[in-house]
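This document opens with one chain alone, in structure tokens, the form predicted on its own.
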Amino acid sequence: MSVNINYKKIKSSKSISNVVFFVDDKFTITNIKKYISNKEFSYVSDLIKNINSRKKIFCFDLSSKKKIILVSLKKDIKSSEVENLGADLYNIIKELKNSEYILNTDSIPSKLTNFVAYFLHGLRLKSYNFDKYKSKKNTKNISILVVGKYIPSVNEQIKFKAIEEGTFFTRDLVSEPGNILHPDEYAKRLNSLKKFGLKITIYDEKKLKKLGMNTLLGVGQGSARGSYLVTIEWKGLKDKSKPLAFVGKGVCFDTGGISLKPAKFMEDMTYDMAGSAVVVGLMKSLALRKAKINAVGVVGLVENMPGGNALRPGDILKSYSGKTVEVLNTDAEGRLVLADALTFTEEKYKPKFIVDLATLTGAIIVSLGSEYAGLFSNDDKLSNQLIDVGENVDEKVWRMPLNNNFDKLIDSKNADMQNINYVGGAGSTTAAQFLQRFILNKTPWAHLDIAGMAFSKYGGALNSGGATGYGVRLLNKLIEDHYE
């Protein structure tokens, strides 16, 4: 099912069949009287006397061919609530036989800044579905004509479309099965982003060995597929200011390696590359909307398989930083990928800050479920910015502790550190402590553990189940509010 939205600065005609109007939270409908006949107005007035005011959207049949949909707006409504209303409207119209609608912006009861843009943004985000591999697809096409004086500006349309396309690209990548989106294919798809003005550099195994990225390579050495580090650069400023850096874990499929995972739910490990997909979707969004910043995305792409050459528990690897790691559990692989990627990013780009994203630990799901991503950081300013914008776009983060006493739990007798804490407990925190050891120059850094947020079996406010695209809108808002 697809949704097409067009804009026209005209008043809606009484002859148009299906119209969406906005009313206040008391369902006062005097503002729509001039758009419908007196008979229809009287009919709707009678109907709303008995409605359940706790609902926010009502659909009324005026005839067999004509519908009126009323969307209730409370005072001081937040932008995230507006997006959710748009998603609710999509849930209603997708079940109706009708395919063409007018959205009357003149009926908005009060001047709400960017209201319509956020409303349509939520509607489009909710409309996403991944049916690429289904033989029978839903071919219904919903057309919405947005009319009136409150239609979004051209700049707003470009911005929100860019964010949507970036989010959808992230969802597409996460939704692909492991036999399709393996590291070799992933690297090819990233190379295609050059057409949007992004600079793509692909480091293959030969180059990675020369650089000494042995923790990243160690994860992928059991797979028949290649391992890669890919950098994605966007230069939206003419000066040579320090870029903002985003680093993502791209484990295209995670069996756990020699420390093999249980068979149950292993199929979900196709989304263990979601952190990288968020970085990729964000960079595409920045390019599409011509963001006025310099930014770089860095993703490590591997497949963690139990092959004959696979990494063994007890192996010791020398990282790009020069620090050595004793691998006690090959299923704690994402931190090994990020270790090399973080040090490389800090050294090569000397960024203003680094934000990394990874489906890193099951422990964060135990802690925060699917309501918050875990935030670990060495910088209060960056942390507070992420918390604030997370609340704004309803992609929430919750700051978790880092502490020297936790850090001691990953000390190794045989190497500089070990990749898991065998004492037990604090699994997400000790994973973050591990990553922090690879930030060598005190660059402001935040780690987002998105294991509970990247994929939803049941769907959320702005997605219908499956890949959520969590993080693209969060980081775009961070950039828009604080760094552009």
Ligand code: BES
Contents of the next structure:
Amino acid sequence: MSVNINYKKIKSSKSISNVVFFVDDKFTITNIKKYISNKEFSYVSDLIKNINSRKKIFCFDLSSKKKIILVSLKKDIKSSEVENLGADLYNIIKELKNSEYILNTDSIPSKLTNFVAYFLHGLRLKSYNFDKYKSKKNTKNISILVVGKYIPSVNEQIKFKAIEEGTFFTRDLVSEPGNILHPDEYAKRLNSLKKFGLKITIYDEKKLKKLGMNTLLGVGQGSARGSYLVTIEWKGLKDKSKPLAFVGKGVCFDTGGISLKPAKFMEDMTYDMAGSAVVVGLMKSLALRKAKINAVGVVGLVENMPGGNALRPGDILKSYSGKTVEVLNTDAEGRLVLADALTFTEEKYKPKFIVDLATLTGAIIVSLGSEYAGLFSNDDKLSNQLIDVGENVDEKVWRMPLNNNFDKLIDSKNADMQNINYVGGAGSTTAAQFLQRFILNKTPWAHLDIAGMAFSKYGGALNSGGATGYGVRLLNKLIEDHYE
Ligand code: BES
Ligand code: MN
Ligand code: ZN
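Right, the form predicted on its own is done, so what does the form predicted in complex with the named molecule look like?
Below, the chain from earlier opens the complete complex, with every other chain and molecule after it.
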């Protein structure tokens, strides 16, 4: 199903097709009187008296061809609530036979700026679905004509569209199965982002070996596919100001390696590259909306497979930082990929900050479920900014501890550290504590463990199930509010 939205800056008038109106929290409909006939008005007023429900959207049939949909807005409605309402409207109209609607913005009682843009943003985000591999696709087209004085400005339209396109790109990548989106194919798709003005550099195995990225390479060495580090640069400023850096875990499939996962825990591991996909989607959004910042995305793309050449438990690897790691469990692979990517990013770009994203631990799902991503950081300012914007766009983060006391759990007898904690407990924190060892120059850094957020079995407010794209809107807002 596709949704087509068009804008027309004409005065709202009486119309013969389906119309969406906005009303206040008491369903006062006097403000829509001038857009419908007297007969329709008395019909709706009559029915509305009987409304005694918490529902915020009501749909009235005036004839077989015409519906009036009332969307009720509570006082002081927040932007994320407006987005959710747009998504609710989508849920209603996707079930209806009608395919053409007029959205009357003159009826809006809210003072929220960008109201319509948020509403349609929510609607469009909710309408995404991944049906590439279905023989029978839903070919229904919904078209919405937005009229009246509150239609979004062209700049707003571009901005929200950019965020949607970025989010959809992330969702597409996460939805692809492991046999299609393996590291070779992933690197190829990233190369095609050049057309948006992004600078793409692909480091293949040969180059990575030369650079000494042995922890990243170690994870991919059992795979028939290549391993890559890809950098995606956006220069939105003419000056040479330091970029913001985003680093993502791109494990295209995580079998666990020789420390093989049981089947029940393996089937979802096609989304183990979600952290990287968020970085990619974000970079695409920044380019599409020509964000006035410098930014760089760095993703490590590998496939974690068992095999004759795979890592063995007990293997010791020398990372790009020079620190050595004893790999006690080949299923704790994400931190090995990120270790090299983090040090490289810090050294090469000297960024203002680094935010990394990864589906890093099952333990974060135990702690926070699918409501919050785990946030681990060496910087209070960056943390508070992330917490704030997370509330704002309803992609929430919850700060978890880092502390040197956890270090003893990952110190190794045979190497500088080991990749799992012997004793057990605090699985997400010890993983983050491990990552922190690869930030060498005290760059402000935040790690987001998105294992519980990247994929939704049942759907959420702004997604209909499957890949959520969680993180794109969070980081876009971080940039917009604090760095642009
Ligand atoms: N990709 C997994 C983490 C994960 C689990 C993501 C469930 C999404 C859903 C990660 O590579 C992993 O296997 N982590 C292990 C670490 C352990 C071996 C220390 C885990 O969480 O069990
Ligand atoms: Mn794993
Ligand atoms: Zn993994």
